[in-house]
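Here's a solo chain for you in structure tokens, the form predicted alone.
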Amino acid sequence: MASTSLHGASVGDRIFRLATTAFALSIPLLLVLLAIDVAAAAWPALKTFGVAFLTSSRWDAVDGVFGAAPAIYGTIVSSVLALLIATPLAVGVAIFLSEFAPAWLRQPVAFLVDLLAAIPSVVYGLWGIFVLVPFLRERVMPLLADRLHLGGTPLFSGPAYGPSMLAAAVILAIMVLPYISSVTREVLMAVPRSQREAALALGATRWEMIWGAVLPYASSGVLGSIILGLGRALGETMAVTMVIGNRHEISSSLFAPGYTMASLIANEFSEATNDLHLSALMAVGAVLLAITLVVNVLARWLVWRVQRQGQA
């Protein structure tokens, strides 16, 4: 009887192991199939235009000429500027929660910060249209251009439209902040207590301990959280589409409207009238997919690296 029970348990274990293995393998398989489908759909446009597809600024569906350089430029600039705005805030919040906040305050503040990630993108977009864009147009842009006398510089030249690269960067910064803060907080809490105690034992102040012992130890993980936030910013669609202005040209001014790869696809996919136009949009999606995968893989590797150091 016992032998039969053990045999049944062994069969059950094998079935469970096979089922979970199949579930685990289905995820990378789905990713591979997705990449193959996107690449196949993008190939006609890439074959027709070659490298010019990535370097040309002309996007003319009527003449069948497509160049994605402004969308690539807008994606990179808006995402990097968003990180420059969000990273100090996110890292500061993470340090406060992991090192200074009392126990009764830590969880409520962490919950409220993480709650920013749960707000739908379209809600951010609506808030951007009715609150952020008017505020930037009436207060921030005149302040930068006139009162601070930065209007003569390329970054802050031109009229203050409102919908602009700056508006997209600000709204992206708010959206990526909870991701950077959450991962950074976990990385800082994974730093061994001995690192802190050793610095304090040598006479370091609380801030010197954080700056000289905790942050250097967790630097790979913090960098990974920033890159993870970059991956989130690269693929954001709806909120950016609603505030960036959607102009297909490259401008050095942050006050000027722009385009991103995601907003280009969102705006034109329903209007693609021929196979080449559709293939060009899929090529933009393929470039965005490749960049996002590389960024996220790098971020996950850096976070895993610091967590392994903390367990050693």
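Because the structure is a prediction, the values reported are computed rather than measured. Positions refer to the first chain, counted from 1. If you superpose the two forms and keep the largest set of C-alpha atoms that fall within 1.5 Å, you have the rigid core. What changes on going to the form predicted in complex with the partner chain:
- For residue 274, a C-alpha deviation below 2 angstroms is recorded between the two forms after rigid-core alignment.
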Contents of the next structure:
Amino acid sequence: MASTSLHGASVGDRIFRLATTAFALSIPLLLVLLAIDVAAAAWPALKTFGVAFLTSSRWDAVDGVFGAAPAIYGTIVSSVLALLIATPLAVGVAIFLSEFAPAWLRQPVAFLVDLLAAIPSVVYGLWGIFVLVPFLRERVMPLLADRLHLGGTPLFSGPAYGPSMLAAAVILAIMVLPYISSVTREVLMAVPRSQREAALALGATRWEMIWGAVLPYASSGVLGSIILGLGRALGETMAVTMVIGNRHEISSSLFAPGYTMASLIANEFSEATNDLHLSALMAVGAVLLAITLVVNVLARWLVWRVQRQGQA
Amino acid sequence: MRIRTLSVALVLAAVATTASAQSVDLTGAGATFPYPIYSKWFSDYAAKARVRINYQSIGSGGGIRQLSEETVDFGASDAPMSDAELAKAKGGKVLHFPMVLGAVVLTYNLPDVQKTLKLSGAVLGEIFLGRITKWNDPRIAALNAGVNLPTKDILVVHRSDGSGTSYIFTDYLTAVSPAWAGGPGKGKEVQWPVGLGGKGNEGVAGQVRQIAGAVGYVELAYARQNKLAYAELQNASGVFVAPTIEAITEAAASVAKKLEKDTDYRVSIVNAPGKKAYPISSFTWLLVYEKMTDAGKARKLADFIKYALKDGQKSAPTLDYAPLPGNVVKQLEQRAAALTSGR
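Starting from the form predicted alone shown above, please give the structure in the form predicted in complex with the partner chain.
The next block holds the full complex; its first chain is the one shown before.
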């Protein structure tokens, strides 16, 4: 009897299974096709310039010489710096919301933090131009360079015009903060009560409980949320373009303007008419794709390792 | 190739959606710089002649690409097509129709300077090459007698996105500064020796407005509508000229006088010889195939061009564009009439 009823349902089952399999496979297929397409379009530029494409700072559309080193450097530096600023803040917000906040405060604050993720990137960019950049130029940069006497160090040297790597990092930090914070909050909420109670029963203070029992338990999830933020920061285009100063130059100073790969593509694609220029922009896209893939694989591996350690 | 097919498909999709809403007679794509005046012409012309024209302001580069692929009926560009680009056009010979004139102005932020700043091509070249770095440099002071120039550093602001505005400005620097011609050269994107890049006119103007000591270049229309301060420039005859509508038209007229009868109008009018000519002026072109596939479309396009050259020019100054000089209009009208043949 059981077998016939199974058999009766199996036509629908099979269609359902085929359909979902097709859906599931279509995503990796799309990714592979995209990668192939980008790589093929990038090939002429990569072939022409070779390794120099990754190491040269000369990006000259007039002479047809392209080197993307400043954009690659800028993308990585601005994103990592953004994470350095955003992670402590975001994890702090998440800990407060999951452990300390009174119930009446938790929902509104969580909602407002999540709302940061819903603001369009161009709005962040405008805010960056008119509020953040002047604030950095008139308050933060003089504070760092003169008051704290850091102006002599390579990190904070040079004239402070405003549009800079620092401005890009700060705006990125604000943009990735809600991603890190809301995922971390969910992860912390999912830590079993027993974990907390055990720590408290052993005489831990609240602080010790969070630091010693909750965070280690949730560490793989927190790490995952940071990587999610990094992925977002690497690809962010509009807001960064508006505040980074768009200069093809690698400078050690955070006050100096820089460039990112995504801004470079956004800036030049619409007016690039000659084939080599287009190909060079596609090559920048290919490098960005490769970096993003590497970051994600690395993240998977880290999360997996942390999880395994947790179980051991 | 794939990128092209993709962008073509995207635009086709965009065109298809608008086309389904109302029937469109002609489609075009290209420059953003003349978009305000073009859209006024298109709407006026739709009311007058019942011909609907759909124009996508996707940038000069995109306009040229789409015209070459024959996905639009006409293109528009702030920079003339190069010989290589012309050779790649699939529909045969492309004609350049100058439609209206624009100018690029130097906007600056010197809060303590009340008088309009005067600059020359040679000095501008040195500033944008990073060789003049202070506002009180003797070479700037020599042009501005009696003005108390500050000791501030000069901050150069340029466009970061590829644009016709950059093309016109670097075309001018190439004409007036041998060092610039031998260095960065002219193009929609060049390797800027110094300065910050701002996205769009608003990006450049925003940074200039905020930072004392900054200087940047923007379109005249943008500068006027946003009431920015802009410099008077010394032209090829040695006269300092403000970017007025008349001075821009004069630049085109003085160049047109010297053109051959059969010119293709792929000419630059920067650093024009006229006494009253503003030196950073430029045509903006409509790009049209000499022989279109559809005779009906060719006739409609020819009629529109004739309308824009005649009635359209009158509305140019209200939007801060300069009308074409009379001698140019006459010749273009004859050429537009020849468009009707079809293929």
